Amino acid sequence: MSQAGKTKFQIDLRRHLREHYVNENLTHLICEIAEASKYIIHSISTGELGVAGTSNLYGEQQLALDVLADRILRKRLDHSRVVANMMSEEMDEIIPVSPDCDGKYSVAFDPLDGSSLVDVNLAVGTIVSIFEGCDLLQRGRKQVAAVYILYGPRTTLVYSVGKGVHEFGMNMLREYTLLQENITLEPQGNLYSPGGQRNLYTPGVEAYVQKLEDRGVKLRYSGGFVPDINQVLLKGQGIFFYPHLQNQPQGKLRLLFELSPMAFLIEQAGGAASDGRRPILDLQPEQIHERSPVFIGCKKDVALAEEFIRTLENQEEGPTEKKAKN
């Protein structure tokens, strides 16, 4: 290995952000993010795998390891002393934890995504958000950064403040330390992992697949948002998608907590995040746990989901869609 390449993989998480000039505060923050993910792969590797005894929101059973990935990420936020609020997937409502905005962050965040795979021992991973200020609910393009954590194999963290994207890998240490910087997306890819049951895709949809099978677009599906958008940005290419069902026209996955920072990473790697009709980080949320179809990946992949949606189902404006213009 060259000199130049033992300096890369020597670089850790701090360096790397203060070298791209982010401000003390937000370096913190993220710095405080990596840190509660070393405890949750601790847990995810030691801990209980049954329930909580206890539900969420949506009456859900909540696992144990949900319950402890989320106390541990609220811990480190709340102590961090640069978050204004936040919010947990796990949780009903915003959590307020300083009422002073300046120079402070609003943090919403999916503590342990695909917590039910752990038994059967698949990937997971970490979802976070971050805004400037104490406004959670605003467009996902004004998002100052976005992160999520892997846990797999490796445990690896991917993080962007709008200055490309970038993957950094725990070592033996358990420090992050830089592997790749300014990862990109080739503009069409030969991969795609669909979300949801085929038999109750819309017409423009089921199209769509059909249209990928006959280009010769392998399906490859994990069942976990995170590994499944880390395959997308790892090998730079490929689409993930989770439509609009005839049951259920707003999809499964959450705005807030999956989609807008998975939009905000794979945008800065140079791809697409829709809908079906228009950005995912021009949606303005009008509650915490709203829902939306996602078609997200390579730019031509995703602008031919559209046109199939727009070509073969009807023309009338969605709900996502009317408040994307609001």
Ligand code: AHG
Second form
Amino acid sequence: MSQAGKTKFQIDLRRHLREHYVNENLTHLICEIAEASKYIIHSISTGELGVAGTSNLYGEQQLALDVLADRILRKRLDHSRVVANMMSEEMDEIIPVSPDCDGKYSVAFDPLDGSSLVDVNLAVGTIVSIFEGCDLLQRGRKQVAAVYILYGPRTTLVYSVGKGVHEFGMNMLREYTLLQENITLEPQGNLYSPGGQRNLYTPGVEAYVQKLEDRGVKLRYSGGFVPDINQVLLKGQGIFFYPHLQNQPQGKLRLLFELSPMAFLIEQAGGAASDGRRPILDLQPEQIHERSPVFIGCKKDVALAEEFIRTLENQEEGPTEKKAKN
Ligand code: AHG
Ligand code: MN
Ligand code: MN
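Same protein, different condition: the form predicted on its own was shown, now please give the form predicted in complex with the ligand.
What follows is the entire complex, opening with the chain shown before.
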């Protein structure tokens, strides 16, 4: 079929990026990430599920798949010729790739999010955050792109370069072709995805959940950040949260390579993402592995969470409050 005759749904990822006038180097980078996902899929479906015998900076036991996925992405980015610096959940520090920053990008990624779910055959994903130049310790609002790949019953890729959020599906030829573009969220939803242990919720979060339950909002939680966010995005409604807990004031999820990219995508879809007080994208990271509480999804649902926290929890400045101010 001639190029002109191609229907919208046969537009592949590279063509979509070009038709949105995305910079050549950024187009190449996003396509390289898409290429890497094909090898990650192979490692998930064939790789052994055991532990790697090592642990990451968090002291979390690394699964062989975490390390393998990290190596696949690291190699691709290393050889892409458009990366200046990179870091991942599995690396202890930032890895320099190229000294010159012009025309290059710095990448923070979670090579395999939810890896502990693979052995029970639940969906997992890869999350990537992209900044222009050499600096990775920037507010999420400075990202130029965010991408995630969801390894579920189907393999899908979602990206934004700040011009809307678009979803691609992997076809039989292992190409990513357009499924839908300019995905948007309703102002309020009827599903919620609550992370963390309920008995450790703080008063404001506990009251918020009670309010959602009283409203008849349905609980949908898989334990995988990527599928849980993908559900909110593609249903066009809902809220995910992994809040500050009584014993974990910063929550569990990492700002640089989990929360900032997802917050970028959800805000591009007309939603919101907050740490309970301030937009995730306005938080200034101090170090590469820092965590933050997160409430992300429909704008009204996020605002309601902030209101419960503001009225029911003491107002002394939280650590993120200080950071975001300076
Ligand atoms: P990772 O596998 O990259 O360490 O991330 C796991 C995260 C995220 O996928 C999910 O939202 C969260 O862990 C679930 O945590 P709980 O198991 O505590 O609910
Ligand atoms: Mn993760
Ligand atoms: Mn991970």
